[in-house]
Amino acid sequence: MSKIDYTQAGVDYSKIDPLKILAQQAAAATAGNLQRHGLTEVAASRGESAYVVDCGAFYLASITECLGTKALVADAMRLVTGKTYYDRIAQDTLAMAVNDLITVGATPVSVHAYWAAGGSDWFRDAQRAKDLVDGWRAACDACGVSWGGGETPALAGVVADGRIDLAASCVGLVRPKSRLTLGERLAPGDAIVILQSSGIHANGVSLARKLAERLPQGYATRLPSEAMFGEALLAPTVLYAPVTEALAAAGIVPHYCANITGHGWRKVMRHPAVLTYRFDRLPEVPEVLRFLQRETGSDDREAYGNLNMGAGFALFVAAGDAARTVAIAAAAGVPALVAGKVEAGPKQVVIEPLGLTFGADDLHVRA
């Protein structure tokens, strides 16, 4: 079987990230219109995860985010179980949300859905429906959020029959302020956690989409430890925010942090800062993302450049705190582990175990 890249799956971040950064500029440039209503945005959060607006006693936290392309592989394995899978992939939405939300330092609390389907008729199956509701209030409840309320429009012609884009908003508070989390603290000596993955989250699903066509039992093709591949793939994103409240509880404010999501291990290094992140340990590669390296022929600089290989958040915090803050996030239910730190050097990821070397021109999300 010929290798697949990133690229022949549709997604060219080349592409992308130009936009992006445009829209960062234009963006930029309407922040005076906060003024009229007494308000100022925090400059440095553009370009963060999530954008951060000084309400005088406390901070505002935004962010929208949006599934991906994961239903289709729910979708396709309804087909081989007869199981709908939207409980599953409700909670991926919210997380694509959450997730980047708490990198601020933000509390979540409240979410709004947008259910856009390619007609009507998607919302009749009541299995589906049903599933997608309880997924989402499940999730809203593990974070500890309002979900209030969102948009469920029938857009034929525009989303495919029979499809659904599932996407969701968040908006949180820093409060105190002090837990403002925007890297003004990030400094050589600081330890890098690793909290890790269930597994390929909802990033990089376009690769393996493109590896099932290849298959030859598709998504029921089985793993070396019999699992099926797409569910494997359909493991719900971890919800990140209550590792975050408990060391906020504890009075642990990371000096930065990332959410591994598109870019995978690149987004290390989204802070402008110029510093070296250096790992001597990694995470334990989820066998749904060793399978898909393996059957596309992928390298390690393109497969932890752009999936998560197992690190789904990362902490940057004292050193002193680094011990006790693995603690905390495994008495919250997710295993973590000090991987690396922060040195004085050139912009770039460097992972030691595997020779590896992102620089900074790997990585163009910033204006």
The other form holds:
There are 2 protein chains.
Amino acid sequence: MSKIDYTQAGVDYSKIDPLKILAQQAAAATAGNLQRHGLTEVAASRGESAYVVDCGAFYLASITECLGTKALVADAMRLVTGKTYYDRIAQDTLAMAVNDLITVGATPVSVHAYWAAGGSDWFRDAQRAKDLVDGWRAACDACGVSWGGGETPALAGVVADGRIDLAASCVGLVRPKSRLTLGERLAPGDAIVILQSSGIHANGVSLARKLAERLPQGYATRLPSEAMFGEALLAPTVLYAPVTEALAAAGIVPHYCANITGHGWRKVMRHPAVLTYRFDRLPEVPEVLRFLQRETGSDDREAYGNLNMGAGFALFVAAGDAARTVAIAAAAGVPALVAGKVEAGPKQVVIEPLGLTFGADDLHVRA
Amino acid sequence: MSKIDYTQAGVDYSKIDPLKILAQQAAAATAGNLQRHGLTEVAASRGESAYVVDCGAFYLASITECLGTKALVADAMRLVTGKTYYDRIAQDTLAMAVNDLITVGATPVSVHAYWAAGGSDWFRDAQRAKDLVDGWRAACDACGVSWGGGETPALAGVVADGRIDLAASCVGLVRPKSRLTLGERLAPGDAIVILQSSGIHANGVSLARKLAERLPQGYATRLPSEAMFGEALLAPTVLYAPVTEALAAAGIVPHYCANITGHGWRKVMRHPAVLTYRFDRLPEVPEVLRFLQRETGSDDREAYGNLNMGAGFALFVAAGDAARTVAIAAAAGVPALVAGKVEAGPKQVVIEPLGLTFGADDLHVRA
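So the form predicted on its own is up there; where is the form predicted together with a further copy of the same chain?
Up next: the whole complex, starting with the chain shown before.
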């Protein structure tokens, strides 16, 4: 099978970035509005995964994130197995927001659901609606957040017919303020603890969809384990909030956190500091990602540069806290390992077991 | 021209509501999660326009709202005049969130933008992107909020090709806590101050689009004032935060607020109390709404029951504060009038100048 790359899969970051930069500059210019209310922003949070405002007694963190196109996989798999999978899709959507929010040290407090359908008919499917609601609620319970409300508009002509655009917004509090993790303490010698992913999570899905189109059996293709490709893709994103809350309860404040999403392992170096991130151990690669890499003809650079390859979330902690961090994560139900360390050196991610290095030029997630 | 009703225009609330009720029940069941963090929800905020959590020193309010289909009007009008109108569309989107948030007495603090396009190409149009960013920033400045970030995904296959799904989430603080306006103090004798709308705002747009399809000149149809129908529809939604903030600064705490959106004047009775809302004066009806009513063959019941007809926001204040409320709103740039009063009696909205009454059965915005 011929190679598939991201541009063919419909995601072209070169077309998005100019607007993103324009928006980031305009957004930064509005920070002064907080003065009217006696508040100040935490400027270092701009460009991070959640926005942080100093409210005196604590910090307020907020984020809005979307699922992306993963619901299209659920829609296709329903034709194969009859299941809706929207309980899993709900967890994915909530995870996109919550896993970003917790990177700054926030406790997620409340979420709003944004479910925009391509027409009123979408909501008429009772089983799918129930699965979406049940999955959303279960994910809220798992993260300890209150589901405050949401929007369920029918947007014929804006959202594609028969589809739904799913997003979540989340608000959290950083309490005590010493829990704020924007990376000021990130330093050489820190350990990098990788929290295991469950599969593709919600990034790299366009590539997977493209592959499904080319496979003779599509999503029904069997993996070596006999699992169906489409069903394996729909393993829900791990919710990492129980881990960060358990760490806080144990008195461990990470020096930095990175939610591994759209830029794969390049995301490890998202902090602005010039540091080298060296890995000598790798998490287990979920079968579906190994299959995706092989079938799309991607080399390790492409795979680790775009997919999580088993690393769902990176915690940068004091070396002395590393082993306990792994134990606490495991106790919270998330396998983890001390995979590498932070070193003085050029900005790069070095994955020694694969002989792979990503330099600063490989990452463009900031303005 | 034959009559157009809302079901023909693609919005069928009967298909949305079962999911909405299911979601509201599940959401309410997650409130207990806040106990893990030593927080409690303000239960009376469920079913209101923003969700409120008690954080001790103050209340935290949050909301996510979408624009709806108004961007389709901008897209169509661009073919007529060459202008993008996305600066106005940006204000509309922000207004949907901010005008809801302020109903509970919150000062809007930060917003996130959600701009989901039908493909990367959407973002390649530099003028449209610039207008969207500029309009968003200007609206943030007008409301005194900090634009904390956002999402600009390209969702081919989910969002319709060439379109964009726009939404906003907003976080606010209720400080001091005595500013909370969930309606406990709403009582017979209160005055109803109506803040003038600028036009259709972002509700009733499906109906307007349907009408444009039937008009020989479409959106280019001239209104009596010579304004183009499409351009008049694109008058941006009024931002009411400057009014509510000015009232707070003047020591006036409304007894209740209602953002007049999808259910027109029926929204006036959204508070759960059994009260009669009697109007003896009406705000000026924007020309575009008068035209829309006439051309769709809608009677006053349909027009006032679905469109704002000049009433963008309702403030329920102590009778003694009414005149000063009007003056403060005017000073903040928003025309207002004391249009009616709250009375003991059955739950209904009585619009005397039109001989029109909406009963409780006419409104179903709560579970």
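Under this definition, the rigid core comprises the largest set of C-alpha atoms superposing within 1.5 Å between the forms. Positions refer to the first chain, counted from 1. This structure is a prediction, so every number in the text was calculated from the model and none was measured.
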After the core is matched up, is the C-alpha of L22 off by 2 Å or more between these two forms?
yes
